[in-house]
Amino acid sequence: MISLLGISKEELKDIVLNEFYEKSCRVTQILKWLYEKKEFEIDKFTDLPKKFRETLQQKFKIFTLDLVSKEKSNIDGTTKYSFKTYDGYNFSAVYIPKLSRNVVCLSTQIGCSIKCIFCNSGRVDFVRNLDCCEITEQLLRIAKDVGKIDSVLFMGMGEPLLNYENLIKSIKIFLYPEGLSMSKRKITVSTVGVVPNIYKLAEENLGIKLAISLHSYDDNKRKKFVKNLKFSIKDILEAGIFYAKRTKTKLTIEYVLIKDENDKEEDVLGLIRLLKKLSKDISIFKINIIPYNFIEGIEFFSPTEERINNFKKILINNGFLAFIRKPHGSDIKAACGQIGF
């Protein structure tokens, strides 16, 4: 069977009209049903016919994934959601309180292909990538159990330029107003840097936001944490700059920072060089600087925190829009880099 959350409103109308020969009205009835009302159960969707009704739940489920283990912070709220596929694989989907917004982190594949060290992620071998399906499911039960998500972001386990048709089509759905009607600058992407996907992400011309997972501004030294990346910096910030004159965004620079390996001034300098070499209006950048969260077995350690006071003053200084990324559910594994099986 097929879940109804993979399926896109065209999808749904061709089916309707074609398979099923109902009225259109009825796509928009279900939309609602699922995304505005967030009802999962088809025979719930009491403005529907009932043998209509009783055809849809023949053809199609909705929920694919079971939710495993659902842990909170005790620090801070943050809310880890452990799924299993149907396949039998675990991923998790992080839910992060804040005062003005609701954010979820999402996951995109199981595994990830691309081995970042500082990353629990990375050290999951990849699997395969989720469905449409899973990935919008993920947002929808997070949504049912918590209430209102306000932003987006594709920065949970795997590569999401690396499932492109997948994450396409499930921001899609979370965008057209049929659907969860979200605002576009409120969802943002972040990569390490697939190129050619950066470009063909900006010709969608979604206005969505992109992140690059940078961590250096030397080559040789961002391969020793991005194992499998054939792209030069250089090539991945041109392409990530194109996105944002072309969305007219802010492109965000995601930056780790490991304490005596990427942390020194020179490290900054060298990143500030290569940002004002490639743009001249260096207002399109936003610097996350995001100090190292611990994962057990691995022999990196976050700076102390006047190193990273000093990291983000000399960007500033510099005329560089620049925050420190405070770690949201460290208790429960949930922050940035720590998310694994």
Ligand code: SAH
Second form
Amino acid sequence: MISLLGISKEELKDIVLNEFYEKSCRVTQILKWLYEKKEFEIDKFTDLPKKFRETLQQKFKIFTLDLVSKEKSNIDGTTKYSFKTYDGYNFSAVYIPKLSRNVVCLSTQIGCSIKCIFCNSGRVDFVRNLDCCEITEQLLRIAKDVGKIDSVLFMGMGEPLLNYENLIKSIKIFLYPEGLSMSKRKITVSTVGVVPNIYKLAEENLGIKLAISLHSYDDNKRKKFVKNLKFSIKDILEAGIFYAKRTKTKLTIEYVLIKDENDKEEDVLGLIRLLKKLSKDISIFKINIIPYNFIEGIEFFSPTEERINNFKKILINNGFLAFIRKPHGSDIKAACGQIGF
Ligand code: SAH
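Same protein, the form predicted in complex with the named molecule this time rather than the form predicted on its own?
Every component of the complex follows; first up is the chain already shown.
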């Protein structure tokens, strides 16, 4: 049985018209129940004829995931939701309550094939892509629990651009005006740099934001961090700049700052040189410095606060927009890079 949450509006319309011989307005009614009212029992879709509800129930289910645990951070209220898939795999999504908005961080794959050496998700061997319904369900389960979600980050387990079709389908669902009606600028896809799919994403023209996990200006250094990716830094950044121009968005550069590995002055100066060489207009970049989050068994450390601030200061003094990303939920292993099995 398939889940209604993995079905696009067009597919639903086709089914409603050509399989059930129902009116096309049923499509909007179903989308509203699921995504606006967050009603997950088909039987309670009360403005649909009873017979039609029964047929829908025979063909579709809604949830496919079991909620295994829910852990809330004592530091900042960040909550990690751990789910189990129908075929027995665990993965997590994270809810981050911010002052002005509710943010969720979603996973796109079980395990990750890229294997960045500082990332806990990279230690989980790649198993499979999450289906569109599994991606969408993460958001809906959290929304049902905490209320309206304003912002989505595809920064959980996995490499979103290696699960391209399911990613795009779920983003389109999040944007439906008769459903969650999310704002396109409040959805961010983070990628390690799957170049062809960055161009493909630009052509979709969805207007969502892109973040690139860069971590170094130097290919040899980056190869040490990011194991299984064949694209060069230059190719990745050129694709990212193309994306930003095409969609009129800023390109976020994520830089995990690790003590003595990529936190020296030569590293930040190298980054500045490279970005200035690739784009005359440096206001298209937004640099997010992510101080390394502790992971057991990995021999890396976060730099001192002084060094982190200095890295940022040099960027700012050179005209760049730069921020230090605060960890969310580090006590429950929910911060960047900490999500594992
Ligand atoms: N695969 C995608 C999506 C993951 S996003 C990507 O690489 O962009 C998760 C972010 O957390 C990435 O920027 C990743 O590099 C970063 N990260 C991984 N391990 C980390 C750690 N130990 N501390 C801080 N950030 C980390």
